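Listed next as structure tokens is one chain, alone, in the form predicted on its own.
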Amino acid sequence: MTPEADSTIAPPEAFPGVARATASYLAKLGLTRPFDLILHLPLRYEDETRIVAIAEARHGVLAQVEGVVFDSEVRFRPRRQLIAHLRDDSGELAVRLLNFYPSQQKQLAPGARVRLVGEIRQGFFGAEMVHPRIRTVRAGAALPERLTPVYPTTAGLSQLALRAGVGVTLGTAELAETLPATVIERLGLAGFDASVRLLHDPPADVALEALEARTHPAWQRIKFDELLAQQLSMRLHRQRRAAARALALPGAETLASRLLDNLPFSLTSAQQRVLAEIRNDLARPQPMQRLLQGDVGSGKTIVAALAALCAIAADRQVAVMAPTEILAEQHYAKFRQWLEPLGIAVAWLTGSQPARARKAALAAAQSGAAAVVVGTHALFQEHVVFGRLALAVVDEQHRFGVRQRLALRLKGANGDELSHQLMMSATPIPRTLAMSFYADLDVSTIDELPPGRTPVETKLVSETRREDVIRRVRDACADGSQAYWVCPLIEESEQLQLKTAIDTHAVLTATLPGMNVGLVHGRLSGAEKAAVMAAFKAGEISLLVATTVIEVGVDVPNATLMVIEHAERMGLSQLHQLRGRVGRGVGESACILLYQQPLSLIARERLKIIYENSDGFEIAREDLRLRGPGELLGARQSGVPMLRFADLIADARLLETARDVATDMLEHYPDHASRHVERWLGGRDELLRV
């Protein structure tokens, strides 16, 4: 078991008054302290405070009915099931249980009076409830006076046990305010203690719609506190980083001028602006923590290379890490092309390279003979040692885990000094996301594409017109251009029935005789992938069939056509990244999105967005709306604590207020700020940003 897993196991005494078995299940939900359970708020609520007559219950709407069972039997056609019928003064209702226990048969025995909570629908037996919640009652039994909370749970942990655990914990909790009274009064916030207790145990007269839409003042208080805790944590991280030390890298004007003179292009004004921001950071004796973002093809890599020269001029090293071998190799090729004419050695390090080459790269990194070391995840492995690392560049940073980025950064630690870190992303970050999850970072944005980039025409084409698409590919390649054909899977999937790269390559090779059709996918060795990509870039391959390993980093200006198979199954960011592989030269370029009917509503919306938009920032905003921040940032995989209650779109104004309050509290109420972060994060924010 990993250390991370160990940390989630709650000791028996973690929840006083809660059964030991319940506590073990709570740990599975990530609840390891009483306050975690207090903040385990309901997903929804059920109104069991009133009985609805069977004849008046609306179909498809959750309702509670009460009646007397007059018939009950186990039937075996079409499968074993328990069917019971009950009636009240207004009508009759069937109950159907497909899986049942003897105790449930007893509950539904003829003559029993029961209350059922569920949805009525028209079924084989007429109006029926399937697997409702069942409770045996006496005639005239009192109804609950409060709404019934329904909590997120895990297998083996019943709602009843959860409610009991929450009740015991709330009974002994002292939920003192962590916000200054002046802030609560100025913002008109509900009290924290009252808000929590209302959400766990709402009275019947509370507007159910406001609770479930999370617009009730109690929910607003919880969401504000969560956003404030995040903002405070980010600011505290920024303060700690400002107190840390790093080697100041004052600049490299001579090397930079030589590199710029050798380039066949000039930097855009946006590139010059972000480079100045990065150089200013590097010149300070505190570790830089900057995110360089820019749309596909905006020229982030040359900015990173010019930043690297600041470290190299100070006789220090630079590590450049990318998530895939294809992207890492593209960086390696570019850094060699740009830096080796300046007499700067660039090394290449991946997990798949031959032992002799790997040994040489490790030695060059340790001795400092290689000023720049480019590679994949291999760079942060324990046996990789850098002699004088001062700058770590992490591309597509959201694809790496927090601990992985930290491991690379610590390889530059020299006593009390840390290395500088420049993270890059071609997935533009919407403003609300930057305010929330990058509040402790400095963000530079390249918002201008280099001149000469041609707009890419996007076409939506049904799978039924596949032959037309193949003819389009044939014509484009016959005219001297090159094309990509992207498939989402390597091998056949019976569940998804998707075309595979291997099968598609075979079909296209047979359909397009005389054309050199290449194939690249993630299961090829690094050397095999490199050979195919080199042949494609040299023009020896006209059509490249590939999986999404070519999503980032591939730069072939002569490629003017891209076909994306089963585009309806890909995310917006991925589609935009793939489309960015064409339009890099002077020829007119197109991206054909092949889709298969029937389209789900979400797939239809994604295709409409990518068809109508070429602006990466607008696409990222839509992606945030559709998918949420966790998937957009890769944060679900990287260990960044996600927002549980607040919504970055719906609660954007609340986020702005929390940001301002965080600044005020750190300056004027530091004790309140510390207590607030401790309450919400419980010391688990140490890896929130590294």
Second form
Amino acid sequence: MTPEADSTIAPPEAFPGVARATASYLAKLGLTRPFDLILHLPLRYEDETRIVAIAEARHGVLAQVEGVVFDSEVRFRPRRQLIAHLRDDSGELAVRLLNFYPSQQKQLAPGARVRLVGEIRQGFFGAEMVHPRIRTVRAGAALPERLTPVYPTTAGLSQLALRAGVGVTLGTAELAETLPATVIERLGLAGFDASVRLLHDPPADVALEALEARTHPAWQRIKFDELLAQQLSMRLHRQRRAAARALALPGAETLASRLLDNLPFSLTSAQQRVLAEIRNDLARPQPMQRLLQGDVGSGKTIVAALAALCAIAADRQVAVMAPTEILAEQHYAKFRQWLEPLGIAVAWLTGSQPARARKAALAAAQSGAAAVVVGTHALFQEHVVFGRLALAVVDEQHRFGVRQRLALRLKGANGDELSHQLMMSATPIPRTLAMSFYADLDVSTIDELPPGRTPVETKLVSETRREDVIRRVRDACADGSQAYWVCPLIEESEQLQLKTAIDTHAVLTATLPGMNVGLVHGRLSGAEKAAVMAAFKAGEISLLVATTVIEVGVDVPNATLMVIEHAERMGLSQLHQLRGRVGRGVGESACILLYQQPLSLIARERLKIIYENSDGFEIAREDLRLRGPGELLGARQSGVPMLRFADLIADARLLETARDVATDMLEHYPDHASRHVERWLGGRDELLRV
Ligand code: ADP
Ligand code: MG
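Right, the form predicted on its own is done, so what does the form predicted in complex with adenosine-5'-diphosphate look like?
After this comes the whole thing, all chains and molecules, with the earlier chain placed first.
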């Protein structure tokens, strides 16, 4: 199942009428059907409809001039270049080409009449154009009446060839309207066919600014159609899912109240609410696909454990999957602590465990002896077989690809019954994303932290004041608190990152005599990591030096101080996750972000956002603004077709309209709806179909 691979191979025959040579380049641009080429819209336009007198052309502005060459020579100083001079009735202009072909030299031979498009500037030789676009013309040759589109292209494919290809395709295309007339009328939308043709070939008097800012009605129509296609496809997918079957899991009242009685806390009302939503889904004979989102520390794990009881009470199994070994290990510890007293067996499965333990875990999963199996992505590998899986819990879901999640769900397939899926995330999805890419998921949100949490004070401290920070760590630990020291992320080299962590550990150990300084990083074995984390949790280690492996899920309430080195290198959600490791107990907590000057603009902005905001939703929203949706979604692995034209923030209103129209169309105009999806997505929403 590799839809990306498929979509890159398009035989030239896919584009009837387009020159073979051109067609073979189109695949490189990701274009596989004539409609893709039709939607390959210009980046900008050049105005060749007017000629400006040389004397009147404004400097620094793109203009077209026409004149006759009266002088042309190749100079060798300071380097080889072609310099030609031309004049019109108003003045003279130099043309300078630093790289040129003999054909261009011929084009600029004395006596030639040429039109040049470029920016005039004051150069060494007076007014000049450097590397303008040059076209040889006859005297009095007609000017084009339309603007000239400039397309995104790829090396080897000229604008001229691309323009010709688009022209041929548009010429034979029948772009029937896919929206019902009533919708077009109600929303005052421009026609689709007219919009596309205008964007490829605008008349000279078009509102060029609106065109380039993509606010022109023609652009609005394209964006609307794109958003609508996405909404429809998500909705259709959801309908198909509603038709799929799963085992209905009625409540587990007895088990649940026994678990709750054993807890040292009671659920917040937000936890109770989301649990009710989840139980409601589980009780239905359709597979649940619910995203449980809640800020770092909001208490998602206990909700997942209570949901697990519904499957266990029905004598079925639950798989709990986490993206890192440390996090999986913590879940394992929690699930055991909560479930074993109820007589429920919990097994542990990772890639790094010894063969014998692994074999035992595999056997327990297959026989059903383990009601709960906790692990990393090892859980959905092929040889793992679940005897009676009914619920898969996936923590930090955005770190797994769609395919991995799917694989785990299919493991639970029992005949035509699928397992239920509960996904969890501490990176809340901003509203516009939830409405678009996650429109096929049900979302539950824990919008309240457990009582007794103290807000974390965030400090931005320059690297030059490192000594002060070390002193602060010493004081905090002397008072019986614990601290984290997070080493910088070094993306280019894991080796270097490891070395930095080891060095930092050595330096801090030497600087803080009498203090027990621990070290945890990605290269430790699962057992080693677990041992360090256990010692930290037990208070035997006061200061834990760590790489970003502790980013998610670590839970030590006595840790009240976090130092993050080179905070300027980290992303917003990463910083938020790290900071969420403190402020979990009753003590006052602080997070110190050490940064090194000079700060890039974006780093400065990120640090400002994290400094000013403690709310994960707000931070995720800002993150979306800074980075675009791709990163947030884990685009490369999400398998979801990305938006090409619409922008989730700028076009949020259009998105809401598209959502409403999608509902209307599915109900009243199902044929229009399927034609629209077919036009925009072709076969490309394959992954969403399962
Ligand atoms: P996250 O949502 O980030 O995964 P966890 O599930 O790890 O958060 O919970 C964070 C901590 O809060 C854990 O120690 C958990 O036992 C505790 N906790 C969860 N719910 C409550 C509650 N209602 N009251 C007090 N503590 C709670
Ligand atoms: Mg968690």
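Take the two forms, superpose them, and find the largest set of C-alpha atoms that agree within 1.5 Å; that set is the rigid core. Being a predicted model, the structure only gives us computed values, none of them experimental. Positions refer to the first chain, counted from 1.
K.L.:
Once you overlay the rigid core, does the Cα of Arg133 travel 2 Å or further between the two forms?
P.N.:
Yes.
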